[in-house]
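One chain comes next, on its own, written as structure tokens: the form predicted alone.
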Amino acid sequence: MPFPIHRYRRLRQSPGILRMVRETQLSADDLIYPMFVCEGRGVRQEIGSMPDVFRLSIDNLVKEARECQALGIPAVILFGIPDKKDARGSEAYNPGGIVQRAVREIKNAAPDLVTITDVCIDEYTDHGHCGLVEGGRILNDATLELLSKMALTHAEAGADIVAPSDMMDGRVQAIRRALDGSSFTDTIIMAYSAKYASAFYGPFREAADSAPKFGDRRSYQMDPANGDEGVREALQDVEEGADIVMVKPALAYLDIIRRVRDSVNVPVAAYNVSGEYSMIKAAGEKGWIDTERAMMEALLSVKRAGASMILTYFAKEAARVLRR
């Protein structure tokens, strides 16, 4: 029936009514907190382009992990910053590497906290690319062996979930075979399936010291113009054995999150990336927006688009708001 029979404002009259009819619920259970771990002791170095985000030595990382657990955040994801880099990223698959040691310490201190590891060699290579380089080309198949070795050392250290973010073709299958062949059949794979070559990664590359030293990553990360391709990537990763698929970035790709959600039968993660975080923080510091409201609105939009879980640097702040 036309107006005035249907007055939608009737359902907006009070906070109680708004809560009763709310279609999308955001909770701390939806959040995953990314953390950067570096060598040393007592290190807590704020990242210039990411206010309130730090590079942490393992002792401080463990404290932060416990804080996440106390806030009701179920999971963290670790990014390693090694002291040594080389062309093959050999520290990435060193059983005594920075992430491998961090995983062991977190699992000792907070065994119920789900520990996820990023599986990519870009942070460990002296050229900054996500694969082996030969003659200026990024080698796909030769990189798969290194990614498999890296994932296996993470599983051996106690990681609950390994998350390949490299965008090499076939890496999910290679990692699944390596894990299963070493009796890590219960280790979960969260694949960065639709990872776009985005301008929103800049602050992360400062944090992880992972900017490529030549060229860019457009030969392996996806063209932002392509939506159908993102769905194909996610479907292939599921076929290869991914337990969870991811869309990255989140806010500029809400349509892709929805399309992937409608196409796969596994949980869908979305990464609210560094540039998205830093824009809100910077505008809030200028007084141009209400930081807290913008943060919660952004996260709610990602959940509304269909994400089952959200990787976000806002996780701790949002969890505090959600507890009120």
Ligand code: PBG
Contents of the next structure:
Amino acid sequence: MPFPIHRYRRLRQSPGILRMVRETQLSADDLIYPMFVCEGRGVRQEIGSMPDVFRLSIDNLVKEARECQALGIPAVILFGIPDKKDARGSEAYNPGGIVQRAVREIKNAAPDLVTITDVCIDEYTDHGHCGLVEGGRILNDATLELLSKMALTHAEAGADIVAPSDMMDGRVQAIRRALDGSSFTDTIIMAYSAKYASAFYGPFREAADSAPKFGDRRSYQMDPANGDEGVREALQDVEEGADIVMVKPALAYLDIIRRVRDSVNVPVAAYNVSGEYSMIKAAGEKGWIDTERAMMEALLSVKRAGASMILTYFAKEAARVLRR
Ligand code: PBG
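Would you generate the structure of this protein in the form predicted in complex with the ligand, following the form predicted alone above?
What follows is the entire complex, opening with the chain shown before.
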């Protein structure tokens, strides 16, 4: 065979050429910053397994939300850490609950910052499951009513987007009906559609104190072995009214992101979850990898796979790198 006519290195010879042929661009516009909000004042408590991520009381949360906005990040997603938990997760749908108050304060201080709320009762239940429990089983249909109530209180507080992460069947339709029934026809639903039962949620569960007290989440979250099913979940959520579908986690599921991207006609979000963040941070702290380069490469890969938005604890750090 003669020497090949194509020399791919021709298009790699200078920074200018590289810029011209680059297929994927990461921008601060793609990023969504997850935040943990707790009771109290002046609270800023670092999460042990997530360096540089904090549990914040509302006053500090608002400051950090403003900081996100200044960095060009368009949206934040809020997770509540209530003082009280019970079997039915009552604080989750209390109109005066921690997330509901936090949304009001953020929308007051930074009306243009898109505010997303996680809709799931696991942080609010004493058993730590995402649904009502009866005789050791997680009830599906009875949980839908609580999720709908929860989403409605978030919309009433001013949330722009509600994001159900519970994985109960039929929740997108139930939430859409509840919102429309109370004139919140413009509240957007971002569904955690293909959410896998993953070990990579470990640090989040420390942060939110939401680990299940018995059993695991495998009867509602997806089996990591299943790709076709992830596509089915996303298609079904679009049919039920989801405006945006999500794949979660991101890095171990890049194939699912691509397949969902090619199957639906709505924007796809991907959640670069806590364990994915902590691994890069931990290896970086040990001096084993270059944290900044690994972060940017990981986020770029999620974008390249087909996500048009990325929920990531790296959002602020990445936005700072992107501005240089
Ligand atoms: C459930 C929820 C979880 C995460 C987001 N929403 C945890 C779980 O399913 O146990 C995980 C996010 C992360 O790991 O960063 N409310």
